[in-house]
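The chain below stands alone, shown as structure tokens; this is the form predicted alone.
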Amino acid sequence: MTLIDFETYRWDAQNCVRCSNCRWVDFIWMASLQFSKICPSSARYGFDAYAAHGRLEIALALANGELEWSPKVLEEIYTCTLCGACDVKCLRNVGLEPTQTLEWMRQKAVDDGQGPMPEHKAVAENIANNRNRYGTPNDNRGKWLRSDARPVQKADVLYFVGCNSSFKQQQIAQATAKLLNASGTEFMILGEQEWCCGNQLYNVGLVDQAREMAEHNLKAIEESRAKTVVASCAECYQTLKVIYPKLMGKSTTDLGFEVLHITEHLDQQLQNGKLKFTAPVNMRVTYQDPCRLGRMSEPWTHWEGKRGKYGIFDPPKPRRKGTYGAYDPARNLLNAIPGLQVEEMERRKDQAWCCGASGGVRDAFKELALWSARERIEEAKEVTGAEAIISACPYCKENFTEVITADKERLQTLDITEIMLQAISPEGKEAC
């Protein structure tokens, strides 16, 4: 079913002035022409149909029955990473929310029997059959655990591990567990009762399947009686904090538990003296802001009302401009590691360039995903001279790793949990 009512956002589509600001970094942030663009699909393909303003034109035509579905229209819709950059630009400069319309188009494609892409359907089938995106038996979800990772049966903190860290990059889950232990945080896990968060299901328009994941996971969390849910995956984090409330018709504050990314939780532990970095890590690094930890992670506030004259919401609707994303906790942690030199790229925080992996793009349009990652790696090398690019999402790391391996780059990529593990003990480096 279509969750988003297009008529609420028809005003946005009709009143987009086609200024093209959605393609560019904010002018006050722009430091060079080379790294001045912010929309990967627009930068890669060039045509308006691959930028937010062009997609709003497509949405109007679809809603008005003036455009029929075709392979090209589906490509134009599904090559968007849903990174939220256009929302940041439009909400600040013009007052529009293009991401709502971008999501609606995908939901309409599914309702009309046209979407999602075949690759997305394969992932959805894995989730339906095995409750994880990789098609692995879900009772293997806890096999990442090692003897030095010590969850307990009951705790106030629940670690929501995520599919990628459970089945593919298990070192991220292992590092997270060790860091929770090192910070004195007792935590529990759901094991096989944890299902895929459903981030991709929602992003490709499969609302009903995403809601099934939400209902199961929310019930499991409620039964655990956790007060705080910690995620090391930015996609899981955004799903728990933003997409689940959106699917369930409630606000983030109504969930009954707090959602934190591991960087937010460990930053709190650092500030109160419970986490200490004692082993120097002599390395020059730069940090990649994951879209779903930064721009897309502001709390969701449920709104019901009408859109009136001049696009005025009645009652007023809270606007999510990316300002309150989780940008600083990761930087606080990295800057606290002895020996670590942290250099910023030109595009950072709410102006960050997407790695290219999200929104279903890596599955259906891998060439675009890798191109976007390659662009970011080039920026990291040229602007910062870093030895490693650090991120806080498994999918960023996975995408970067593939490019670095293929291009034989000397640059490393690490998850932030891995480099923090190196800093809490001399054994941490060997563990990574």
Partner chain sequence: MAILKEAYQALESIVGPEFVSDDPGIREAYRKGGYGKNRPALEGQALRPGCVILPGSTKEVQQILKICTQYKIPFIPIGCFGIATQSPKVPDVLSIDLKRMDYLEIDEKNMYAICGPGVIYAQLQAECLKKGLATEGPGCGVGATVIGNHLNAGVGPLEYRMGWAQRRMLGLEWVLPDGDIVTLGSTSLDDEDYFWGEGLGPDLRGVLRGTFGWQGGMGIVTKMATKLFPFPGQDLERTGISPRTGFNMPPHLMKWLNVFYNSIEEAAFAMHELSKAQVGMALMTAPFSWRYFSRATSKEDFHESWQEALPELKETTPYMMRIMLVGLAGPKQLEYEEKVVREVIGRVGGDVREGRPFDESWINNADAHRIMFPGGMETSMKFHFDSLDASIELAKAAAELKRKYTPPLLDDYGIPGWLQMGDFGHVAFCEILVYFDPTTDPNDCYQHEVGFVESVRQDLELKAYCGLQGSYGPEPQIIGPAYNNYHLKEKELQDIFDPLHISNPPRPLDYAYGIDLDIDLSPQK
Given for the second form:
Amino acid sequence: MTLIDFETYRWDAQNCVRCSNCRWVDFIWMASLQFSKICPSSARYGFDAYAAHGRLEIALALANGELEWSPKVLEEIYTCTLCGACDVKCLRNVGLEPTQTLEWMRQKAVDDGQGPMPEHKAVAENIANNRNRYGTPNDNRGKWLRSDARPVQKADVLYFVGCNSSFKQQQIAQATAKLLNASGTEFMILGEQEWCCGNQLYNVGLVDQAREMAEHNLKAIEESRAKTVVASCAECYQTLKVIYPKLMGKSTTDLGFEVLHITEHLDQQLQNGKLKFTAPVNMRVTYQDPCRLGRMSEPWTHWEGKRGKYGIFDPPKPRRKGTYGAYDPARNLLNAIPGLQVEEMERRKDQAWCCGASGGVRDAFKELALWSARERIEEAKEVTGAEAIISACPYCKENFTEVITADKERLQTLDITEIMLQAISPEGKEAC
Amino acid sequence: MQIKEALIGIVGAENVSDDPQELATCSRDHSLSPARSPNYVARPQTAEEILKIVQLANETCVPLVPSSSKVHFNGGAIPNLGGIMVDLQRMNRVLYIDEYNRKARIEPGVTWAQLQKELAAKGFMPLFPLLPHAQKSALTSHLERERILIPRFEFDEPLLTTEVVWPRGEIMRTGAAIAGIGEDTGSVARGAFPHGPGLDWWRMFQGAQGTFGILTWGNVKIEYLPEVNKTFFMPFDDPNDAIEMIYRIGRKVIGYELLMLDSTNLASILADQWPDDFHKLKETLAPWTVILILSGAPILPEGRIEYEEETLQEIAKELSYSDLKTSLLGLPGAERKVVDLLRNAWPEDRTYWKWAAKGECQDLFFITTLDKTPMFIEAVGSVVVEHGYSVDDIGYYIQPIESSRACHCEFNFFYDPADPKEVAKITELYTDVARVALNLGAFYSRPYGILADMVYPRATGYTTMLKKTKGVIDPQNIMNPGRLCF
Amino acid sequence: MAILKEAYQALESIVGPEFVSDDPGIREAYRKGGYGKNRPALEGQALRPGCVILPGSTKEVQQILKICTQYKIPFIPIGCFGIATQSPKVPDVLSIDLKRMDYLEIDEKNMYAICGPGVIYAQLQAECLKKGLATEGPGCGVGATVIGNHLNAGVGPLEYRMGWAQRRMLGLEWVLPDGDIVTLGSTSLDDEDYFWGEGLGPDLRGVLRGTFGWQGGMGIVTKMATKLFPFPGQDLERTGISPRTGFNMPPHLMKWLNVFYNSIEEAAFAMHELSKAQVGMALMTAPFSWRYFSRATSKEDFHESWQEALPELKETTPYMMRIMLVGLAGPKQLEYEEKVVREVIGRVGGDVREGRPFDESWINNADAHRIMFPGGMETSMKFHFDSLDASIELAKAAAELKRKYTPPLLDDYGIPGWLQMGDFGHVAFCEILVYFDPTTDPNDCYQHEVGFVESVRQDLELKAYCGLQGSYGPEPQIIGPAYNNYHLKEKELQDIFDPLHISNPPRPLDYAYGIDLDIDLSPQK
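What would the structure be for the form predicted in complex with its partner chain, given that what you showed me was the form predicted alone?
The next block holds the full complex; its first chain is the one shown before.
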């Protein structure tokens, strides 16, 4: 059974007016021909089947039994990064929520025994066997810890580290821990009791497996008695805040704890005067809004009801339009760093271009993921003349890094925690 | 004889002629085009009469050449292959002045002088090209896309809707007029919107020199006649500087009439007594003069002139230009005179301004962008000198279009029609200049006479499509055959 | 796959395997076009194309059309797929998606832009505003392609100053259905020169479009120049997060003034008087319903607030005349024009209120599709192009007719549409809009169609200019015969330039219109 009931969203698929807004940057914010697109898969492949409006038609045909599964249809569905840009655009004007249908298609593919893609299955297997997406023993999850990072046994704040920073880009976890310390935040970690958040499992349609992760992690968090869970990974953050309540049939507000991204938490500490940046970082940078920290991070509100004439939800269903994404905390932090020049790219905040890594794309469609990252790097260079592109999600950084290395770009990429670390201590520079 | 009798049956004997003298008059105009007489002249007065003439032509395969004006300048109404000249001068009514929608429904025989007079009585003015001959058909000017003097109107085209006798023998209106014209006829339609029905048939009649059909009337835009005006003369030595001024004025969208003339043409226009005034003026005038008339709207007219003048001063300052003038040295009252001249046809009691110098004038004009005009001026000047003329012997007129986005570029070659040698010489010069300009990118949007022979072979795609389209509209090619590429 | 393997291979050799596909999923995404008059009628009719291709150049388009001619493959050119007329109505169509052809070049000095068929208005406007220029974002929104929209509609508020789309078309390159290329205007003589639209001699733009054009029924325009206009776009400030994004208008250069009336006649009179004064950049009356869905946060929000407001709106019938003032010549022009507006309104009456110095709808029409909030589908019961006085008369009659079909059409009051002037008041446009749900109840769709045909008859009875030409209305059945059978001339041209009838058949002359719905199509009822 799919988590999402297509019949609730059939009206959307039927009434898409093919305005193509879902493919473009908000028309007000569109500032050039070159950086005017917002949907990576549509921009890369061209055919409408790779844009939300075309995928809605495919969904309708699948639901009506007019289209059969094929490797190509799976590709059309799974090349979407589920970055949420189409939702933001469509909800702005037409009032439809294409992402619900995009997620439903993946769930249906799994239900029908067709999905996900083989690469996703491999990741899912790793998670099933080892509770992390890399297939290494989960006992090693806490090994990123260094002596200069000081978690405590019990604290109100729980740092949910995530697979990537635990196993691959450990410097992000280390920087996060130091920043928490520097801001006077006592924090604990779950260690091996932290399982993969399951973001990718959910995104590729493996609902049951994702729910298993949710149940475990929620239980672990509950047992930790944390009041606030801080994530340095945008995917973990969105999973905890949005996907878990969705999977559990509840609202974010019913989770029993607050979910914050590290940028949100440190911004609070900055405003409270508990975090100070004293070491100048003389660099010109630009900031990449991670999709799952930005437009996709609004809280989830559980809704049950029916859909009537004119597509009206009864009772009214709260829409997540990307308006209240966490756009400003990262900017506040970066702007507080002495010497740092922060320049905006044309596509920013709710209109940011996805780095291409998410939604399972980096695993199954590497070429698309890197193409998308390359597009963003071009924008960073051309529009802002930046020396570094800063993100707040390890997957963005990982994806950018691969392109920068391959293309021998002079541009650097850093996680926001890494540059903040430089600003609190000169040693931070060396650490990065 | 059968044709003549049939024509008499349609329009009456007094309106049909095959008198050789009259036919000879129709055989030539004020251009260098070779003469050719029609076989008959018929002067219909109604659309129905025209329709019958068209039906007759189809039955007998006799060419028809529509003619609306008493004077012609470009050879478009010379019957290349003979036939019946359909003289529309008797259709000379201003049928309706629609004050609410600022349009007038006029017949083809309505002259510029007549239209101006009738509109002025109601506080309106037509959208004039530069000083048209008083006897020239206003509707034909608009149909042939003669450029208007006011580039402020980005929408540019004065012609709205039409009634046309189609070559296959039917009367059909274009645009909203197909539904009705208002005017107490009981239709909601007022005949204002030019496009459709279906396709833009009206566009095919434009610039067609009578090859696609015969208009029986047209609705044309008119404007309020401004009561408050202020004229500026901007003298320049270098056309590049003048052009920059025109670009800047266009970008700010100020003023009404805006044009650029050389000293020869401006002197020709302003001279009251020939040749003395002309020579005096030519000596005193700068090589180039940009004329801008600021005009008030019907409401708070002074306020508009005030901000537009300030804007003009700012532009002048930006360009370090210190010669903005509201009068012309040695010509008191020129500022008012220019307004009167540009909002009227050329006075009927005076020799037409283009003929004053030598008796006749051949115009070469094309559409281009303003930045290219200095190049054309230089190139044409070189050809003129090569042919033994002085650049002072020719006139120049630059008319910005649509906020100075493009321009009409015109060269006037004055000559004595009584001197066959000079006619031959000027013909040669005109041909050479036309070719040189074409090679430099001149766009002859209205290719008269030899220009058609130059451009159509170069535009094979357009020419093929045009011929096929003509084949649908006029399958027997009865309308002005031998013209353009037909 | 119904397209012959041989033909498919030929297509593949033109664009490469990456840009052509007969995969069912790819094709499915090209089944149903967007909005436009006959979307509802297409609900059950639109077919999946046989193949989809994405050319990247004029040369490729030309070769594709030659293949289509050789194998008699019907084809449909697609810009953004914003209108229903690009949905396949015959089997085994080749859908030619032109989005890769997004060439754009602006001649700043001479104020025109050369566009490929993949360029949308928003892209063009973005580039123009940087240079102190503007194009006109059409009423259907700036997601429309510049070329597709110029060839089909192109109606927007700035036409008051900028003229109609038909006239904004300059030099262009056009691949005819058989693959031959024709260039129009200045481009006819010089492939590189796009600055001018007319000629040589007779203007073949007349064959390219009229009221609504061919809707893909006459080949593919692969490049077109469009006029641009001076506009102080550099001074606009982008602001906001979705869904509330817009331009902060520089107060010294731009201003909205809204004037309120209780009858359309009063509002129209004010519009007329203002047009005499030649002030403003846009001049229109906009229906109040637009305010409601523009401010709504969701469908539910709209319906709740609309239903609450409607009784009073019906009682008081408020109309809002809007005028956008722009100091093209600088702040002094703005001051002057505001003075004129206040002077005119002082004379003719009306309640002037300064609008918010903010725009999301007219300079770069970003919220056009919020028009779908009320129903799910918006169509135009009337497209009326003529004069202001004609528009008022017809709009009143149309409003009465609309009430007859309400419900299922969404309830409204007064004149449920917008009126706007063109060419400083010489012409005017009126559109009567209807909103309904095309999918929940099939009878709603049917009733909409019946009402629509009735509206065409109404135009003819009143001798008003019926603008619902082309595939937007029953052209060969009712409109053509009433207007000198102009459609037969169009057909003759079609027979010459597309003898195989492969360019988006059966458009624009759909002889089968309404048959499936069993609608009475007799000219008079």
